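In the form predicted alone, a lone chain appears below as C-alpha cells.
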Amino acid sequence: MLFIITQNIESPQQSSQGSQNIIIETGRYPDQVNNSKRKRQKQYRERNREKLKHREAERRKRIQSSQSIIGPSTSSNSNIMEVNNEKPAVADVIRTCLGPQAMLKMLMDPTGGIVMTNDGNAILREITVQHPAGKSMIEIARTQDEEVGDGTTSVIVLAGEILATAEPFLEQGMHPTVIIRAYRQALEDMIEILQDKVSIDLDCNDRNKLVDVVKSCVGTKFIGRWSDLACQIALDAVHTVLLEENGRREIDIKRYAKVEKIPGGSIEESHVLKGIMLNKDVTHPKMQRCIKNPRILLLDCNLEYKKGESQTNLEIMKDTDFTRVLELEEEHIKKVCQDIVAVKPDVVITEKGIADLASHFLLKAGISAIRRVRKSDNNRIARACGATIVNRTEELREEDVGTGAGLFEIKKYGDDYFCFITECTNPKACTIVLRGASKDVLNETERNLQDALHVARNLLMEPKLVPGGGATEMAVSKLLTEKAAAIAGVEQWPYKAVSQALDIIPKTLAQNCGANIIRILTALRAKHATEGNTWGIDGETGEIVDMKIRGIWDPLSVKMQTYKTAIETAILLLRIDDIVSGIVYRLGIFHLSHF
C-alpha cells in the first residue's frame, strides 16, 4: 500500500520550492510522520486560541445586544432606582465641602490648570460625569448659582438625600406618581412654613445686621479669615450699583460690579473703587497720565481712515494719484480729530482703534486717548461719569461729555499699566480690586466674593432672614412631621421622608467638624421640641448654640431656592423609568444602548 504525504517546507530557503511529496511503501505511518502531524496540530491550536477567545467575546456581545433590545424582565421601579442611585453618588463627592470646616477639592482641567475650591458649582463644572442622572446635578448647581449665588453645595447634598429616601418606597412597589404627589405637597408646606413661621424681617438700614448675615455666608469659604473685609467690600459694591427709579429697585452685579484681579500684594489690600479701573494705557507715551476733574468723551467708532473691504480695487492713473490718496486719508483723520477737539475733552476712550496720526493730533490738543476698550467697560464708564457713548464724531454735543469723575490717572502694577477713573460724584458702577499671592488664590477669592455679593443683593431685594447652622432644616423637619399625621393614605410616608431628608444638612455640618453625629442630632431635636426653632450647630466646634445669639443667619431667598430646586429635581428624576442613549450601529446590528 502506498501513502503519499504532502509536507510543507518551513525553512525560508526552501519556501520557493513549494511542497514535496514523500512516498512511503508501508501499511502504517512511521514515527517521524506522526510526530510531525501532532506538532502541526499543536501549532494550529495555539495560533487560533486567541481567535476563538475573540469569537466568544463577540458572541456574548451579540447576546447582550439582543437582550438590550428586548429588555430585561424587570419592573420600571428598578430602572428608576438605577437612575436615583447615581444622584447620591455625586452628592457624596462634595458632601465634605459644606460648613466652616469644609474641605477643598483640587481639580485639574483639560488644559492642565488647577482649581482649588469648595464651591459646589465650581467643582461640578470641572468634573466629568457620564451618567445622565449625574449630569442633572451640574444643572441644578448652575441654576442655584445663577439665581441666588449661594447654597450650591447645600442644594446638591439635599437633592441626593431626597432621592435616597425615595428608594425604599420604590422597592416596596409604591408607584412613583404617589411619591411625586407627596413631594409636591411637602414643598408647598415647606415654603409656607419658611415664610410664616421661621423667617424674620430685616432692617436694610442696619449695616451691622447686614454684615452679620454676609459674614455667615463667607465664613464657610476660603476668605473666611478676611470675612470683615469681604463683607465691607460686598456691601459697598452692592450699595454703589443700587439704582432706584419710580419705585423700582435694580441691582445688576454682573454688569456693573466688575472684579479685577492683580497678582501681588496681600488680600488685605483689596478694596472697592468709587469708579472704574481698566487694564489699559494711553496710546502715546507723552500724553497726560494724571488729570483732575477730567472731561471724558466715550466713542464707539474708529479714529482712523476707513479701510477697504476684501474686494476693493484702487486704480491709479498718474504718479500724483497715490499721493492724493494719502492726503485724503490724512484729511479724514484730521476732520475726525477736529470734531473731537471742538467739544474740549480731556480724555477720549473708544472701543475701536486709533491711528498713529490721530494720536498725534490728539496729543497736540492736550487730549489723552485710550483705545480698544470692551463694550461692557465702556458702559460702566458711561454710568460712572455720566457720559454718553457716541457712534459718529459728527454728532458730538456738549452734553455727551462726562464730567462726573474727579480723577483720571495711569498706574503701574507689576508689568502692566492700569487706567483709573475714580472719585466719581454719583457712580452707579464700580470696580472691585483684588490682590493676592497667586492666580489660584485670586480665582478662589473671586468665587467667594461673588457669593457674598449675591447674598448682599438678595438681602436688599428681599430683606428676610432664617436661622443658619441647620436650625431652619430642623425646624421645618419638625413641623412637617407634625403635618404628616394629618395626611391620609400611603402618601404620608413619602411626605414624612422629606422631613427626614432635611436632617442631612445638620448631620453633614456635625460630621465635617468631627462631632458625634447621633448625640448631636438627638440633642438638637430635643432643643427644638422645648426651646424654640433657632437652635443649630456651630460648624466650627460642633456644639449646639442659639443662632439668634451667635448671629448666624441665611437669606430667605437662598433657602427657598434651595428647597425648590432640590425637590423639583427629585420629582423630575422620579418620573424617569428608563434611559436610552440613542441608536448605535455595532456588530452589524442596530440597537438601543441602555445605561
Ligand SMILES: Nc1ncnc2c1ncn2[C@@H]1O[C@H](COP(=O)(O)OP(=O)(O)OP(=O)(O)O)[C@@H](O)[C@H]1O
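Residue numbers count along the first chain shown, from 1. Between two forms, the rigid core is the largest collection of C-alphas that superpose within 1.5 Å. What you are looking at is a predicted structure, and each value in this text was computed from that prediction instead of being measured. What changes on going to the form predicted in complex with the named molecule:
For residue 43, the Cα coordinates differ by 2 angstroms or more between the two forms after the core has been superposed.
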The other form holds:
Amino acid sequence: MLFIITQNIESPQQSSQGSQNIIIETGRYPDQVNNSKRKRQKQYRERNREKLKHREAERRKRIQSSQSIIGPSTSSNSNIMEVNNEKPAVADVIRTCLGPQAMLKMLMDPTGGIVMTNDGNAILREITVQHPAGKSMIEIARTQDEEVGDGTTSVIVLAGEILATAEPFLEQGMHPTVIIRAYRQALEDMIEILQDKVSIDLDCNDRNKLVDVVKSCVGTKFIGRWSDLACQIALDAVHTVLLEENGRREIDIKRYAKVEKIPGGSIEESHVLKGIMLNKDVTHPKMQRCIKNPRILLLDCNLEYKKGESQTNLEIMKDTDFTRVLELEEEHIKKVCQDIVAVKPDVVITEKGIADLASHFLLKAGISAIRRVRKSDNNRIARACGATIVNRTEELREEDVGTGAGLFEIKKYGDDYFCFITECTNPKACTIVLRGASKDVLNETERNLQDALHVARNLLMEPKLVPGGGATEMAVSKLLTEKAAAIAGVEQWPYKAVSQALDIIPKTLAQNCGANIIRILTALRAKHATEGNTWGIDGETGEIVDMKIRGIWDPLSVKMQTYKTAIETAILLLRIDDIVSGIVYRLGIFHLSHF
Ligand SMILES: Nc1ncnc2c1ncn2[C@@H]1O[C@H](COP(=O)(O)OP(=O)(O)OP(=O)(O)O)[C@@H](O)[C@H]1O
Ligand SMILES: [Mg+2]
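Let's compare: the form predicted alone is above, so bring in the form predicted in complex with the named molecule.
To see the whole picture, the full complex is given below, headed by that same chain.
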C-alpha cells in the first residue's frame, strides 16, 4: 500500500478528506521543539512526498496503459471476450462509411498531413491500434483491398458483427471449437448459395451493363458525382491492359495501368492516355520536344563515365597519363553513343544517368534523351510501344527499337515538364492522367478510381454479379436460416447467428441514410419471403427497391471474398484463448504480462 503525504502540518483538517493520506497532528510537535529541527523534518517530508507522488503516478500510468490495451481481467476465459470486445471498436469507426450516403473521415498523420476518405482500407491504414486483435482486423481490410480492391468497409463491419454474435455463446459456456465448426459450415453453405442461387451471369461485351456495375461501386465515393467519367476511365484502362494469350486472360492493373496526378485543372479533364506519361524532361534544352512516329530506344544502363567500384586505384606515372585517362573516358562514351546512333532512334530513354558529353553526342545526332526513369515506367513504355529494354549498347538490334507510338511530346503544366508517349497502335499499358483542384482531392480521386479499376478487372476476369444494396445479404440470410433447421445439436445456434449477422449490411445502409431501421428491415424480410431475392435498400432514399430495376450490382468475386475473409477472421480470433506478451515490467509490479 502506498501513502502520500499531501497535507501541510499546520492544517490537518484539509487532508483528512483523502483516505490514503497520513494525517500528522500538529499537536505532536510541542511548541518548545526548536525551529531548525522542525524545518529539517518538514524538508524531509516534502522530499518524500514528491518521491511518493511520482511513484504512485507512474504505477497508475502503467496499470492504466495495460488496462486500456486489454482490460483488467486475467482469466483465460475472459480473454476471448476481450479479444471480441476490441472488434466492434474497429468496426464502429468505419460503420458510417458504408454506402452511397457515406461520411468521410478526416485523418491526421504523424507528420501533420491530412487524409480525407471513406475508403475502409485507407482509413484503417492510418489508425494506430494497440490491441493485437484490433491489428488483425485492420489486416483483413488490407487483404481485401489487395485481393479484390473493393468491399473493405463491408468486410470489417461484417467481421465485427460475426464476432459479436459469438459472445453470447461464449458467455453461456459453449466451447469455441463448436462455434468455429458452425461458422465453417455456414461459410461453405454461403458460398454455395452465392454461386448457385443468387448470382447471375454478365455479358462482358455489353458495355452498358459493365458501366452500371462500376457505377454502383463509384456511386458510394467522392468521385460519384463524376461517375460517368470514372466508369469510362476504368473500363478504357482495363480494356487497354487486357492481354489474351492461348485462352488465358491477364489484367495486371497494378503494373500496367498507372495513375498520374497533375494538380490543377478540373476533374473533367482527367483521361486515359493511349500510351504513357512520365514526369520528366529531355536532358538538353535544345533537344526536340515533339516528334511524330518516334523510334524509341529503351536502356537500363548508364550513359556516363564508367565509375569504379567501392575502391579503385589508378596509378599515374606521367602528366600525360592523366589526360589519357580522361580521353579513355570520353572514348567510352563516344563508343556507346555511336552504338546507339547506329540503330537510328529518335528518342532514347534510360533508367540510369546520361552524362553531359553523351547528351551532346545524342543532340548532334538529333536524338532526344530522357534519363532516370523508374524501372516500372520503363516496363510500361516497353509494353506500350513494343520496344525491348537493352542493357549493353553493343548488343543493340533493329528489333529492339519500339515503333508502336504515334507521338512523343513534352508538355508543361505549372512548373513541371511532362513527357507524353501517346497514340500507340496497340498499347498494352496505359497512364491515367488525373486532374483536380488540390492534392487531397487528387489523392481521394485516385483511391476511388483504384476501386473502380479493380471492379472492372474483377468483372472481366469473372463475369458474375450479385444484387447490391443489402439484397444479397438478405437472400443469403434467408436461405441459411432455412438450412439451419436441418443441422442437429447446439451448432445450430451459432449457424443461425451467422445468418442474422448478415443483416448488418442492409441495417447499416438504412442507418446511414437516416431511415427507420426496424421498419425497413421487417419490410425487406417480408419482400424476400414473397417477391424474390433482388429486393434491397436504396442507399440514397432509404426505400425498398428492386435492385434489378434500380441497377445496383456488386461483382460476385468481391462479395465472396468479403464473406470468406470476414468469417475466417472471426474463426481465427475465436481460436485465441490467451494473449501473452514478452514485456517484463520494472519494479516487479508485473513480472510477465500475462493477460
Ligand atoms: N445506390 C446504392 N444504394 C444502396 N446500396 C448501395 C448503393 N450503392 C452501393 N451500395 C451498396 O453499398 C455497399 C458498398 O459500400 P461502399 O463502397 O461504401 O463500401 P465497400 O465497398 O464495402 O468498401 P470500400 O469501397 O471502402 O472498399 C455494397 O454492399 C453495395 O451493394
Ligand atoms: Mg465500394
